[in-house]
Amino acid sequence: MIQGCENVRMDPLLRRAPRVAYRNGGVDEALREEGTLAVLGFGRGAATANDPRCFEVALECFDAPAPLEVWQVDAPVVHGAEGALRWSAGGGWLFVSIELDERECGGPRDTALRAYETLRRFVGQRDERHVLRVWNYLGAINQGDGDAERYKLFCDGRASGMGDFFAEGFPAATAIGHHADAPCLQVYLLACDQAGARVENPRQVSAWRYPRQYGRTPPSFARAMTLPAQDALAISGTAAVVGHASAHADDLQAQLQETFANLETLLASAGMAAGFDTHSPLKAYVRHPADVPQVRDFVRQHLPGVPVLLLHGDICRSELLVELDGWRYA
C-alpha cells in the first residue's frame, strides 16, 4: 500500500494498472479471457498463437514447465501487425512488441536504431504515447571490447532511433543477453493514455548520467516507473550497483544482497511500503545456471511466497551475476 494513501480514493480516471500474472495452463486459454492485452512465453518449447498479443521471449525458464507471463486489463482489447511490429490495446494501455534479425539489419547498433525508431514512430501517433516500461533482450550482450562492445552499441542505436520522444524522462527498461541460436533483438513495451511518474534510487547514480567509461551513450532508463493511479511499481533490471560501479564482482552471494537492498531502496523511493508479497511477480536473471540453486534458496528466504522466475539471462555487466526487474503492487 502506498504510505500515507490509504484514506485516500483514487481518482477513478486514472488508469488502473494491468494485472500481471505468471500461470500454467493453455495460451489459447488465456487469449480467449477479456482483457488480455498480452500473453509471453519463454524459451525455445514455448507455447505461442499467432496473435499479436504473443510473444516468445528468447530466455530459457529454469523452472518446468515454464509459466506463462500474462498482462490483463479492465477492457476488450483490439489487436493488429505492421510489419515486424506487433500490438495490442484496451482501456487506454498498449502493448508492442517487435523481433529483428541483426543479419538483416547490420549488426547491434543498427538493429536497435531500427527497432526503436519503428517503436517511436508507432507510439508516437497512438493515443497512448506515454511509454512507462520497457524490455530488451538481444544475443551475446558482453562480447566486443571498449565502445564495440555489443550492449554498447546497443545503447548508441537505442539513443538514435528514439531521437527525442523521451525528451521529457525515460522509462523504467530490463536489457538483458540471451542465448538463442538466432543474432535477434526482441523489444517490448508497456505504453499508456496517461502518464507515470520516475523513480530514481538514491544509492545508485541515475543511468543516463553515467560517466564515460561505460561507453559514448549512456544506458536510457529510470530505475523505476509508478504507474498513472500509483498502483502500481514497474521496476527497472536491478543489480549489485551502487553509485555507478558493480560491487562484489563474482561474489553471487552478496550481489544478491546488494541487489535486494537496491530493491527495498526503490520501494521506499516510491513511497511504497517494503517488501514484496504474492501479487507481486518478479523474473530473476541468473547468468550460470549452476547458481541457480542458490538464487532460488535466496528468494525463498527474502521473498517467501513472491512469484519468481528464474530465467537464463547474461547481465549488462561481464561481472555481475544476477539482475531482477518486475512490479509491485499498492
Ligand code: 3EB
Second form
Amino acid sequence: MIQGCENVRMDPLLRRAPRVAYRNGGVDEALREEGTLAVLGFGRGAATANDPRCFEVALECFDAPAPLEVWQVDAPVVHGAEGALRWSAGGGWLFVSIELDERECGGPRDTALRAYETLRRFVGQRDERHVLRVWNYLGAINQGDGDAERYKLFCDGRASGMGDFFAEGFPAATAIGHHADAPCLQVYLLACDQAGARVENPRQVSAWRYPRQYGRTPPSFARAMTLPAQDALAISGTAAVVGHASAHADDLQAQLQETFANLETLLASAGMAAGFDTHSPLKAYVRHPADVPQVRDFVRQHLPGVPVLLLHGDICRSELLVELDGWRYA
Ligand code: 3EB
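Mind sharing the form predicted in complex with the ligand? What's above is the form predicted on its own.
Following is the full complex, with the preceding chain placed first.
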C-alpha cells in the first residue's frame, strides 16, 4: 500500500515511475537532457521537433504560451520510427505514439482498429509489453446519433484492435475530442517491462461494464493504474459519472465538484494519501471556452499549487462539460 512519501519503501528492482512535469523551456533543451522519454506540445504550431520523442497533441491550451510536458526516466533513451508509429525507450519504459488520418483509414472505427492493431503488434514484441496508460484524441467526438456517435465507433474499433492483448485488464486511459482541421486520431501510451496494478472507483461502475445504452462496445479502460514501484498513480480521464450515469447534466459547478469527489475516491481506492500537490501534474479538458474562468477558479480553490493544464477538449458524453486526468506521485 502507498502511504505517503516517507513510508514508501521502494524495491530497487522495481522501475521508478517516469517524472512528468510541465515546463516553459525549449524543446531542444529538453531533448538534450539524458533520460527524456517524451516531450508533448499542445495545440496548433506547438514547438516540437522531428524526433520520435516529440508529439504535438491536437488540443489547444488555454494558457499562452502553452508549456511543454516532459517525461523523464533514470536511464539513457533510444528512439525510432516504424511507419506511422514513433517510439522511445529507456530504463524499462516505453513511449509510443501514432497519428492516423481517418480519410486514409475509413472512418473512426477502422482508424481506431488500425491504430490499436499497430500499437499492439509493436508493443507485443517488446520487453516493455505492459501498457499502463493510453491517451486518445479524435475529432468531432460527439458527432452522430446513438450507436453511430463517433466516440462509440471509436470504442468499437479500439476493442477490435486490442483483440485479446488486454485480456488480463485494460490500461488507464483518456479519450477526448479535438478541434483540429484534419480528422486525425492521435494515440500515445506509456508501457513498462513490469506490470502495474489497475484501480477502480467504487463510486463508479467499471467502464467495461457500462450497460448497453452507452454503446455496443463498452469503453476499454481502467479508472487508474498504480505504477510498478507503487510510487505513482496514473489517473484516467475522470468526469461527473456516478454509477454509470452522467451527473448534473450541463451544470458546470456541480460537475466539477462531482469530478473532484471521484478523484479523491480514486486516490483512496489506490491506497494513497488524500490530496494533490505541486508535483501532481493534472489536465482539465474543458468543452466550452467560456467555462474556463469558472474552471480556473475551482482549480485555484480546490487544487491550490497543483499544476493543472487547461485544454480545449470535448468529453465523450455530450452532457459532460469537463474532465480531469493526470498523475499523483506517492
Ligand atoms: C467516463 O467516465 C468518462 O473511452 O478511454 C473517461 C476516460 C472516459 C477514458 C475512454 C472515457 C475514456 O466514462 C469518459
